Amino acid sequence: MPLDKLDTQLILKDAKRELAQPQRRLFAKQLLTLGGLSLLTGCTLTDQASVNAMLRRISRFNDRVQSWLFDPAQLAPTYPESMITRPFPFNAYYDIDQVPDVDAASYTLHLSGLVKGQRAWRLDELRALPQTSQVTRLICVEGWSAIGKWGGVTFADFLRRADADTTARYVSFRCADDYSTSIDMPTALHPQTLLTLTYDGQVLPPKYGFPMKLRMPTKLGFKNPKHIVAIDVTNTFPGGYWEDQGYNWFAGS
């Protein structure tokens, strides 16, 4: 049924509103280009949940069409050490005093799901691993961006160490911190992906991520979980702590 022109004004009023709100910053950015007002002018959308539920179709659809646009032999820019931003942003859903307190000598990183090599790795195995690093950028969903310098595993060769199903379509991530995300397969095999276990040449501190985060340059920043625990590798969708209050969930930088 065609909207009248009150409707309509309705209908971009409530939009607005949801986007004002801060955990709505990616559709911002991301999500709620003019064919997705479009969509939601064309509708008979007025009220906040109505939109809400429109909004998470226009996610989905994006998730789709960036996943089909993702090229998993492009990499992501790289830059030299002294464009590193100095001190690098701390970033995370809680103030800075809030850091998880992860002991070393007993931390072990578990696996689970579609992996035959199902055990935990204590983080002295992970250093043992070839290492390599880069200097890439982390891009926020907040507006502001860093370069760092990160070192550790590439998690492509890990998840193959681990004998992971690297068919499998999600690897999903949970945290000290009680932070979880997931992301696809081929951004986990990108050659950029890593389980980084340095910050800037110097054993990863704790604001940054102890004693493992993951970094990935074709991914916005809240992507890259930090103080990792355990990883599972499924075929079902897992969502995330973000991505289930509405953040897009592909989220390519």
Ligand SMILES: Nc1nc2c(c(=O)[nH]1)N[C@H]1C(S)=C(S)[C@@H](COP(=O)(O)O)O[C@H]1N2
The other form holds:
Amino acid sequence: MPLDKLDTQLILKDAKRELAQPQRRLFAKQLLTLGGLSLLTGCTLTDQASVNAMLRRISRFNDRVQSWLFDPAQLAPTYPESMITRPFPFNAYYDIDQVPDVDAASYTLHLSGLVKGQRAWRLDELRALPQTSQVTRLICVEGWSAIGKWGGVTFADFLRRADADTTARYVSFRCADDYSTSIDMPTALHPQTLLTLTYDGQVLPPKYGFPMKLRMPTKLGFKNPKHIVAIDVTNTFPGGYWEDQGYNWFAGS
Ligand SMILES: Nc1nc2c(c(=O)[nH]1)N[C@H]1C(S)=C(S)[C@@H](COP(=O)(O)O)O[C@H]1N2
Ligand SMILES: [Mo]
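Please move on to the form predicted in complex with the ligand, as the form predicted on its own is already shown.
Then the entire complex follows, led off by the chain already shown.
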């Protein structure tokens, strides 16, 4: 069916709604006309499904561009401890009374994919690795940000100790709830990307991701997975919980 046979007004309205999310502003600048976009992307805009496919394709393109621009030496701002937000907000795709209850004694972190080293790590093994801490700002797309203090193991260190192939493209995370997300390798190796075991000097509480979360001040909140139980190193694009629902994958600076 040619484009003019479709309700182009409705499709445009829908596309604009999709683009209204703040992390898509870059993306929105490129919203010319649907006809122009269809020429650029080579997609035929015959129905809503193909419009969505086109939007995803453009978002993926932006991810690639941002990934080239991303400078791994660029550091996110850090703050004095006096600026820590108290109480620090809790956020998840469910309410606080549904926070997963992970058992410390039986917890293991599974490593899979392009990794030569040890495949499962116990919590005491993670705690025995060299620790560092940082005070940074978490920015959530829902319209809030807060400064917190996270401690743990520099993720690049961990990946090297685990003998992960750091030339792979992606690292993906599966969580004790039904959450998942994934990042590019330059972000995984960023000096401020932290395999986090503590919050504000205390064992990471359940609400903030016990026993382990990945903290990246260069990424939006939703890219910072809590309650991680499995890490996969891969060259196959992994997506994630929000990413699969159309949120921009790169989602960071
Ligand atoms: N496992 C898991 N991780 C998650 C989420 C979630 O629902 N489940 N929500 C994300 C979102 S949207 C935000 S803003 C931060 C909130 O982290 P906080 O509760 O430590 O403030 O966690 C992120 N990581
Ligand atoms: Mo968020």
